[in-house]
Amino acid sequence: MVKVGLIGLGFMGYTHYQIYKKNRRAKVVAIGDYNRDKLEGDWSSVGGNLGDMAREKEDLSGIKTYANPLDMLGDPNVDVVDICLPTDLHHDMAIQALKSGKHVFSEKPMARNFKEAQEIAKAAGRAKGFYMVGHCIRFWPEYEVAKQIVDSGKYGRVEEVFLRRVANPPTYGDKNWFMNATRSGGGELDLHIHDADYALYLLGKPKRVWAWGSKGPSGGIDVVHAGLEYPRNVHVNIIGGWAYHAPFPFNMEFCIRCEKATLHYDMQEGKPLTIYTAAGKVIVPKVPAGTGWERELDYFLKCVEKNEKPTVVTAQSSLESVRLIDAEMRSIAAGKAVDYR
């Protein structure tokens, strides 16, 4: 069994919490926050955009805490530290990890900008445990089937891709974090990233990145439309933010068109994934249980209890959809398309 110390109890810290009760590999030995009423099972102010939050008071008993989560990485009872601290501190408690010995689970984005996302790669590199942040869509059924269908080559090349994810301002982090762009990279960098991360792990790395995009409530970047152009005339359109009012509800949604199909997804439609065929016939192709969530954690498990290094994401691969998220940003102040490669 491996013993995880989880660091940060926000709204990804609660969620990783109940997925390591529930799985048999994993058990929580230790927590650490900075805010001490969460440290004594008080997660009532936890909120999110997706899943059922704490509102009653968690039983900790057995689990060691931790006020100042650094301390965290003496323990020698923890295997593992998973960070779902605010994007601004993934860099230096990463690092601290990492040379701890320990194997490192990170939320996403890997860091605040590429050049710290650069760093935490060679330590990385340098660790002894292994590392991997958590870009959860390369795990979501439904996208995990479309990059296998698409990789199978059973419907010919892929000739487009629409990629969408849009939501209201996240509010809820502790201290408001999410709405300090400052801190989060605003939802370019913390929602939108999810899907130039998705675009790359399907077609690997653009030619050229053109993006636009328009300040919001975080004060940063918190709408972007990006285009990136891939060789053979194939191009991917991303359009991801939370500057829509509340109550909009959060959506995700892909459509992929090949040379003898277009696969289609849409969360808030309520339909399962699609394959409308060149031949007309509908297909609605079989997709595993569980959420992207539960089923990247027990990956990143299954991996520490085989000595195996994570292969579906790795240290260059989430580096590099920091660098795209890079890329788009100069775009947007150049007003104007960059090269990529």
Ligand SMILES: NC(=O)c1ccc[n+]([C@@H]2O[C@H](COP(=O)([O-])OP(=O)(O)OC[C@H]3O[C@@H](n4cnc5c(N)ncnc54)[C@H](O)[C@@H]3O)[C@@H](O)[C@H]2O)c1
Given for the second form:
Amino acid sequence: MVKVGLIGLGFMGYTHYQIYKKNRRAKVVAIGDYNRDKLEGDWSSVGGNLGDMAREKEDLSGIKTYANPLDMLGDPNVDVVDICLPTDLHHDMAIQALKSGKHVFSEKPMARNFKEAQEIAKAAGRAKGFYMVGHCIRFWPEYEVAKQIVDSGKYGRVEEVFLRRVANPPTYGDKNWFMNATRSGGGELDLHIHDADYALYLLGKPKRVWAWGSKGPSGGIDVVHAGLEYPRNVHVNIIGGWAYHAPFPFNMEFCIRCEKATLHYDMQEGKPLTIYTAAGKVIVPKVPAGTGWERELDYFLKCVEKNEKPTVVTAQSSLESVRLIDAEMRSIAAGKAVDYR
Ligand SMILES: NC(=O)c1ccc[n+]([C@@H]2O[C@H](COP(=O)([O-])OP(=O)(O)OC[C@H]3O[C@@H](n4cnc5c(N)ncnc54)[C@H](O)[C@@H]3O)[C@@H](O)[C@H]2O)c1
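Moving on from the form predicted on its own, please list the structure of the form predicted in complex with this ligand.
And the full complex, kicking off with our chain again.
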């Protein structure tokens, strides 16, 4: 049984808490948040897409509470620290937690900027515990199966990829931190990084990056159209952001054209992952049950249980995703393509 200390009890912290409750590998033994109501089990202020989940008072008996999450790092009962704090707080907490010898799971993005992410990667390299960032799209069933299909080479090489992730502005955050680009990095770092990370996971590093971005309600770049250029004329196009007017619904979609088939998924349309083959067949492959959030946490718990370093998401690959966002930012500012490798 892996004993978890959860830091930050907002939308993601509460989501993780619910997942751990159902996962037989884990037990939440400690929680940390500066909001004392939450430490008493009153999570009615939690926002996001939780529906009625957080309306009941949670029974936290047997769980240690920390108003200063740093104090949790000295708790010998905690094996894993799970950081679900706002993005600008990831850096300090991750470094302290790694120094304390705990295993660390951190929500994405790894950090607010490339320099901070580099410092975390360095600390992770020296740490006794494992470190993994919650790049949940690598574990999201449709995306995971699409990557397996591409890697199998069954339909030839990839020729073109389109990734789209759109939402209305998240205004539910603690002190409205998402809408402060200095803290969140805007929709570009916070939301679009899911697809930037997936592109790197699927195809590796591009040769060049060309991005266009527009400012939105966070005061930063909230919508981005990014083009990633790969050798052999392979292109990835990503549209992502959160400037769409509420109640515009969240959606994620991808289309991956290989030499001998096109793979398509559209969550909002309720369309399953579908393969259209060059031979005219339409195939709906089986995908695993669960969400990427459930699957990534289960993977990390298994790694800790078996004492095997996580390989699906590493500190270096998470750092690379922040570097790609950084390159896109430079391209947006310069109004031209930038070399990447
Ligand atoms: N993987 C995903 O799909 C996904 C989705 C949403 C958010 N996230 C990420 O998860 C992280 C958290 O986002 P969220 O939506 O849960 O935010 P949130 O605002 O809902 O929750 C943040 C929590 O941190 C607590 N907190 C803030 N400052 C603190 C401090 N100094 N000390 C102690 N506690 C503090 C708040 O009280 C709150 O409970 C962010 O990095 C975000 O980018 C990931």
